[in-house]
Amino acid sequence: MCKFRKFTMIGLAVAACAILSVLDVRQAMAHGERTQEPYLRTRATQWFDVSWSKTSVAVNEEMVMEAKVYLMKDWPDAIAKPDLAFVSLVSPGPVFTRTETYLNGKPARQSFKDLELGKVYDYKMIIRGRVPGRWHVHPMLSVHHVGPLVGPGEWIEVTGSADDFVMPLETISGLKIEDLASFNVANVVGWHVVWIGIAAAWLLFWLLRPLLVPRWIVLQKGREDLLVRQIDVVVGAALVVGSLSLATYSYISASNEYPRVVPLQVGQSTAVRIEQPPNDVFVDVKRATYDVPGRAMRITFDATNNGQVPLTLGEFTTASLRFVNRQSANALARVDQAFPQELVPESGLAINDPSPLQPGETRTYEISAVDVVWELERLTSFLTDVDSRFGGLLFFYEDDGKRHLTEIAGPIIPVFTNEDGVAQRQTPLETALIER
């Protein structure tokens, strides 16, 4: 009988291995930010032009990632307000070394302050590889109260060895550490050593006496004098001059060899204010569906066009997916080939009327961003928000390419539709919101 299991357990381990071999589990070792609530992703920050200055580096090798960052202003309310925020990337661990980061050009060391909805923030950041793999990174916003608001990720392959890593670092008094990865880490571990040996050798000497039944007996019978025995406080009194003794040695030694040192910072910046791209088109959302079998979002808008030239509709882009318009030549020029094909539907952006949007115009759009992708990126559970609300940006283009983008926020109601293609009759409910 137990041949038989230890058989059947070895059988098990080798169809799991088999299995294993033939499934692509990279996908399980990225797109962590489909578990992140739609709302979060499509109200809260809009990523785009976000780019990898290169898809493969070696270990100490630096690379660029750059993006920009919207604020909707059509904020959830749900979580807190960006009062503070910090500007950092995610990927599967410290498989990179920031080496710099910038929020609009101004070193973004500290967290950052009071940024404004309705705002663009440039964002740069310099990584250098660390450890060899292929891994998914990613932009990220971490919003105070809130947590990570991270954009669309790319596969980064570092190469080489990681005993390779170095982190060299010349320190305000002239002192040149080789790899601050490895700077005095023995003697950290000493220290530890010796405190937690003191910790335990005080543990040690109580825990030989008898403990918690044998002390309450003797208080029970009034007899506290026999807790305290003169060799526990000569013992106690050693500790505490000891301690303090070592605790004084150590601060006294630290400070004759770091004599110019600088405290953990904790200050906060506020962000430099740069020119916002022009906005001439006013967006009025007056329906907002999501066709639940045909995977497809249908929104109906009025866009006034307040500028002085002809604007083209472009582009919908909402939690880093791209629904482009495929007969706007500005629109593809914008696709780098080297940005995320997944994120960049190949469906596009479907406009009941594609013409340009002329100076003082007011035009009724009908919009459509038909694809699978809803269901892959997760996004399709913001039907089930207290509030069903969507949220997105537009961007139209002149002649020349010049870009403009728009904000487009709204509520939102999930719609079934027949085997024709007719929706369904809509509930009293339904038909309200709609209405409002």
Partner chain sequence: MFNNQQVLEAAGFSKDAARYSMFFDIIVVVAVVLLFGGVIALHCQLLAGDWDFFIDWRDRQFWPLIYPIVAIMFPAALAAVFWENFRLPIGATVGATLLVLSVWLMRWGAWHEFANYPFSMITPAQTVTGGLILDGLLLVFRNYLFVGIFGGFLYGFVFYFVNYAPIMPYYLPVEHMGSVASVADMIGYTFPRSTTPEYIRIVERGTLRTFGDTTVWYTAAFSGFICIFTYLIWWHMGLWFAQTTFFANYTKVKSAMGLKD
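Here, rigid core means the biggest group of C-alpha atoms that superpose within 1.5 Å across both forms. Treat the numbers as computed from the prediction; the structure is a model and nothing was measured. Numbering follows the first chain given and starts at 1. First, how it differs from the form predicted together with its partner chain.
- A movement of the C-alpha atom of Leu212 reaching 2 angstroms or beyond is seen between the two forms when the two forms are aligned on their rigid core.
- A displacement of 2 angstroms or greater separates the C-alpha positions of Ser250 between the two forms, with the rigid core held in common.
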Second form
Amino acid sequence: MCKFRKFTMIGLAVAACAILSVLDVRQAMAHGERTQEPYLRTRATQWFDVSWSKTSVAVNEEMVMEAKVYLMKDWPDAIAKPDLAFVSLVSPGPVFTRTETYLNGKPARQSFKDLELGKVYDYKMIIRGRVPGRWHVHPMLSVHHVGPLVGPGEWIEVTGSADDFVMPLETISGLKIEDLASFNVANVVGWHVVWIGIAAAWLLFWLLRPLLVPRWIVLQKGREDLLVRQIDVVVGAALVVGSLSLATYSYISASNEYPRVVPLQVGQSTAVRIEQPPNDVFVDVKRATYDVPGRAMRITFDATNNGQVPLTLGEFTTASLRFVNRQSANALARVDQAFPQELVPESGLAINDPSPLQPGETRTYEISAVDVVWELERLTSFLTDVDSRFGGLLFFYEDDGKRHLTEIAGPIIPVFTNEDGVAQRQTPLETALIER
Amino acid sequence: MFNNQQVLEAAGFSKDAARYSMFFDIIVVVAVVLLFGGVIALHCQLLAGDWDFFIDWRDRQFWPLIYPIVAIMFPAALAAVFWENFRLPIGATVGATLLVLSVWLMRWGAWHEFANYPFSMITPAQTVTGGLILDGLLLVFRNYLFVGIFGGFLYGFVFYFVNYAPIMPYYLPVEHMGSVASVADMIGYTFPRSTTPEYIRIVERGTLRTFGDTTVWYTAAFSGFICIFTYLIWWHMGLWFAQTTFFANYTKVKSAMGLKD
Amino acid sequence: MSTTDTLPGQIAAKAKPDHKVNFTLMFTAMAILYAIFMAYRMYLGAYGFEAGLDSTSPEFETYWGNLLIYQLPVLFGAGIVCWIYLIATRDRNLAAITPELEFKRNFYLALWLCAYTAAVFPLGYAVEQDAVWHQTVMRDSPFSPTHVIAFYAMIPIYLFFGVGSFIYAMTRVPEFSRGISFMHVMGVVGPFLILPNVGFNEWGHAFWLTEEIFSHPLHWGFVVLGWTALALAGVLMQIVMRLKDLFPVVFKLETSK
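Having seen the form predicted alone, can you show the form predicted together with its partner chain?
Up next: the whole complex, starting with the chain shown before.
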């Protein structure tokens, strides 16, 4: 009876799950990167200029995902250096297939070694729709002993029927593969059926006899001759000879059928160098704080323009979040309307003096990036890091829109309350700037 | 074909007793299928799973070495239990066959149906041939030491060659973005596994090529060598686990069930 | 261990007790078990990728957080209720048990163990499903959808039968009450320890939130504990050795040498 009691209770649980299951599910916006430590997301890679050529593709239709990824010089000590990396994507299983991948314009089917810190890399991947649905897709760089370093994600709709998917391929020897997904599966199944069939016959040969208790008693009585007869031994010997013969035949016949095969290919490449974006600004961080109740990152730094033309601070980006100086037309022009808007906070970047930094000038900047997105993206656990530092990229623009890229990184201090014991919300500067 | 009546008579079993004995056999067969179908699969997933999960992990240097060594363990233990107690030479075949059957079930349900992986990427390997050889030799030699030395070696040695015929077409070369790849590499590349980057593949890196430009003959022989010891050790594991030791129960606990002594 | 001398055969013969074994309960139990497993698999299919990718999201809380917190007390609670029931309704006079009843109870013990194995098989499947999860998406929580099922549903379910079989044996089968079967303890405690071993596993993954090699040494604790499944062979032998003595008495067989 007790079993039934348990089953009743489990039945209730299953029923509860079934009731839950009719509710609508809001699809997840992230792939788990929010539980990565903030240092991994703010101080390892910075993704920018990320674009998806389409947001809806049919099954078998191709689209292109492009991005730039900068490897921070302030790379965290807790993780391995990017000595070995693989250019990839995040998607919930192979709902897209990869057709071609490039890093700095070179084919990237295999892994790369010795990526350099402080450099920008060009990412490009061509993918094809495979399984219909609405899928969130991110560019990603996997780094050995670090794991997945993920860029911003976008929803892509795949339309059509999964049954229509084909991935044709032609081998060097001229064999035309109709669909890579089902290629040779029948051959595997066929051989497995043959061997399992032999095994089943052998097992039935023994299982159709009295098994446990009688055999045990007979064995104890010393009548082993009844349990294993001469004919059984002959069958056993034939089984060994037959199995070895079939194994040999299968190997030789397969070898003759396909004389030219190659082992798995495992080489690694070195990425080619590409021209790096200019960087005429020298940045020296003075103090950075994260205001917990105010959800604000505030950074004070000295910036020196070592170039020949005035430069305007246009954007602060970290962990795929883009805090844009909304007064800079050049910076706003870089924000594609198709880019996921939840990653571009409305409040933008508050700057104490947004006027252009003149050639040779050194100025103390006070910038604030205030938004609830710090909480949503779980980047506020700066506080639980053993190494409380922040990192990001600053984009300065020339008047003609040419972009300068500067890394910014340094220690960060949590702020819980202001001097009066009241939680800080906005500084007067932020209020003024945001209102303006 | 069988001498069932003689065996039952020798055991002193009446028809009715034989019927109940058969019921018991059926319970045990069901239990063996369910238990070892699950546990051997779990054992292989966690000790050699990656090489069996993916076609683009099946190299010539590690896959034929690691997989048979892992996959001979339970078959050896089961062979010991069934042979030593019941003179049934089926343990190794039971273990190997249950492994391949349950792995097919899992590849279908967990990989293909749930996560859309194509079967060309996830077809399992089989060790049934090795199991049959072990059981056949057990009947011939009736001595686990010889079975271990000859059968254990053959189990490891034949693994690559019997799995070659099914999967060989996956090693045909193709050209992709200006370099050579095997079809297996292409399958791994085409159908992305986000957290299985290419570089974590533990596949061949050897440099010496003597027998037909391949390391596989060494690997098969080495695998056979290790399988000898694995078989012998696990045979004893099986016997150790089949012991019938009872420890004395506490008097107070026994008295709760009305047992005095 | 020979126990022929402990059989109270004469008393039993007069009452003509029944030795018929009823298989219905086991078939029902197994059918319900597999219905539950199918329900879990379908639930995963429906809400795994849909709601399980980001453990910080509200839908994760709804579909996986809630499942976890409700299933744990239900599954463990059901086990505890059953185990207490088995103890409370124990046979209080095992010394006077008839051979027919003892014969039957040995069969029922085998059926309990069979149901136990039926509950263990899905763990193998659930671990493979977990492999799929980890090879496919980023690890972001110890309570990923596949962990919620593999560790926190499959394990309590098989513990129900594992511990249940042990208590059944101790309270109803004389041989297993007089002595504690070493291998029965191994066969129940070993698979049970897979649950606390999750602690080691997750501790290790705190350092290693990276790419997945499923056969990583961090996972070997599960394997070694899984080996203890072999211990059920020892319990089988104990039952066989007892049945060897009971068959002749129950079926009035000639026990010629």
